[in-house]
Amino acid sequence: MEFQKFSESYSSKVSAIIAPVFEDFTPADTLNFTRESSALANAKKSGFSGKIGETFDIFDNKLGKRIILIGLGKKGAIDDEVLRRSYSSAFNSVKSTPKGVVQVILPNGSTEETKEVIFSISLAAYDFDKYRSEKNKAKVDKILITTKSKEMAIREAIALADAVNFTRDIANLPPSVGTPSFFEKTARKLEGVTVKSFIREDFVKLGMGGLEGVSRAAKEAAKLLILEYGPRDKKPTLIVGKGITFDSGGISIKPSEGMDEMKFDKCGASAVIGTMKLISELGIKKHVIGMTPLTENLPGGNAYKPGDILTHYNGVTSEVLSTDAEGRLVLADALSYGTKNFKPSEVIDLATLTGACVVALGNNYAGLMGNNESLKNRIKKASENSWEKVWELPIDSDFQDQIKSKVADIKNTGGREGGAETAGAFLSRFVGDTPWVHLDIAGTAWTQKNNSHRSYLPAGATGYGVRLLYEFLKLE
């Protein structure tokens, strides 16, 4: 599917137009073609008032297209989310066009609309048919878009969406294909992104004993990627996603039914290498460092114990209470070791961490934590640009003494009682002084079926983090 602006010169080729229209104000574009066409009138006569979430589908036999009427609201009232889900939404009805063209009018062809109905539209025509048959993929053939803007807004949305398209391809993969050497052969493609790879030898030897313990049982080799990117004269940004390819719960072994969900637990990590695709291909003027802990989590009579104590790579131990919390034990290795070696002026991590943040904020809301309250406010900022929201949670003394054991330095649960804050006062241990922000992804990462109010998030994994990512990398 390709994305163009609309000229004159491809009106005849256009088979259906989806134009917007507010309650208050009808835009310029919108009342062009609507003059040579019934569409508006007979829109109006059936009901149709503009407001956010309707929608008015005709085959106009004068113009001899479709037209696909999707209101707005109050003029002063829209907002990004209203543009991508209206859009998304009206695309999905017309995305099984063989061989369509669809002319897509937006309220005033600004750069930032332009960017939104791309992303959002991009996003809804993805499909992970990869293993089916019966492909549903769409077929429209070109997107003409009504805007003001330069060339390069396009090309930039088309980069986003297709990054963010490319990270759900990988979370979205069976857990026996998606594994770490899977990631590595990935990553090693990724141009201008420098690969470092440790593999289970190396955990042992530089004593990562969280990384070793939850790989014990693995079948497949667990790894730790390092991908580099940018100007190596300034400190980087370092962004840390969890890559747990399988987790069954190991000793501690989940309950049957969802399990089959778990191949998702390597979305942190599908993030990160998303998010260096992406910067990589925009040529963004960072320097930036992205880690991947990757390994299965399964059970096994050399799997790690409910009661072994491990050894981090900055020396703290931490008892093991549960061995299905076993995300913040891989992360811990990789946020001490990316802090110690890398000296980052700030560093960002990413997990699908705890069944509790998705009872706390349900499937709409990442939950945000960290120690520096000016690196929180840019992560609040850049969301603010995207759908994926933040809300930030607490981790004071009173949920780091709820981790304390009587045996080794911490314990990797601190039980039921706010499970979330419990993982990141456990992952705060770990990266010193060094302005940190852990995202817990977990509701946030994939849904379950198809959203009926983002049609722009089909089942499955949603690619959350690496627009958050880009728009907070582009932040001065």
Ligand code: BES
Second form
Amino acid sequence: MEFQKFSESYSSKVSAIIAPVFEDFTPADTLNFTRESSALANAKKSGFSGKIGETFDIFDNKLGKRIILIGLGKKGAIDDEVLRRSYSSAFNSVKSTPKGVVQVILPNGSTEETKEVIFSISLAAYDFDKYRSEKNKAKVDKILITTKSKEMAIREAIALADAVNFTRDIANLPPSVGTPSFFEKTARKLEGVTVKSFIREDFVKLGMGGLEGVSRAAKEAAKLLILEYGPRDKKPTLIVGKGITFDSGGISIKPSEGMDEMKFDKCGASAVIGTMKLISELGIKKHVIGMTPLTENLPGGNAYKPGDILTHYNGVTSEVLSTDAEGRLVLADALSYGTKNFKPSEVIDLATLTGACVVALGNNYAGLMGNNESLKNRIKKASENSWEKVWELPIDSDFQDQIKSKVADIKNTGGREGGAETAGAFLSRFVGDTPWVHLDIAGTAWTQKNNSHRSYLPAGATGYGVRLLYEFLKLE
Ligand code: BES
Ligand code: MN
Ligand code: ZN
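Could you please show the structure of the form predicted in complex with the named molecule, as a counterpart to the form predicted on its own just displayed?
Following is the full complex, with the preceding chain placed first.
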């Protein structure tokens, strides 16, 4: 699908027009076609009032086109999320328009509007159809967008959406395909990004007991990837993504129902790879290191067991109470290795870490935890105008107390109460004083069905994290 800047009022080549209407029925400046079309009058007659969330979909015989009017509420500043929802929802209804050119009219045609609309339409157009013989029949091949925006902003929005969809593509892969080796191959194809890969022998030698333990019964070779981009003379930002390519729970095996969804336990690592691709493509002037501990978590005769004690890279020992609390064990080694060896100015990790976070915050907020107010605030700021929302959870000393072990320094579960927070408290033991934020994306990384409220989120991996990290790296 291609976007093309377009300045005429309307084109005869298009099969459908998506156009905004405000509550007072003033059409946007660019809405010249309404003089010839009866769509607006018809819409009024049938009770359409231009409120946010309303749409009116009609075939205009005179123009020979489908017209979709979207309500944008009161005239004035329009919320970015309203734009994303309205335009992606309208796009979803014309997705199967047989002749594939759609014209999209914006309320003002500003750069900001243009970015959000291109971004959300591209996300809505995503379909993981790689393994399906029946593809969506008709596809929109061109979108004419009426805008005053500079080409740069259009390029940025397209790159942004491409990176999110690239992340979705990796995260949606079946667990026997989206393996640690696949991640390595994918990372090595990224231009402008250097890749180092530790295999089991390396990380065992380095003393990464968490990654060693979790990967012990893996059939697929485990890896720790280190991706690097940007000017090396600047202190790096470190981003770390949980890459459990399949989480069966190990010996503490999960119930079989819904276990297929644990192919999504690699969403954090996928977002890290997607972000590296994006910042390299757009030439962001930042030094960024991405780390992805990658392994499957399987049971087996040689698997690590409840009761085992593992020694992590920084010397901290952890008692394994559940082999299903594996994410924190592999992240522990990545975080302590990364903070010690790269001396980053800040660390952000993304992980589908706990079911407890999903219970606490649902599917629209990632849990945000950390050890530094200023960094937490910068992440909150970066999240403000994106669809990727965050909500802070506490990890103070009460939670640290909950993970004390009698036989080791800490234990890998703190019981059912405050499960997201005890996981965060566990991770905090591996970053020292480095400013650090942990994002528990267990609830936001994928959706079971098409999100009807947020039409830009089709079923499957959402790509959560890429836009947030991008906006964060662009701050300052
Ligand atoms: N990958 C899971 C977390 C998860 C579960 C994410 C369901 C999304 C949906 C993680 O490895 C896990 O199994 N966590 C356990 C921790 C517990 C054993 C302390 C959990 O949340 O049940
Ligand atoms: Mn698990
Ligand atoms: Zn897991």
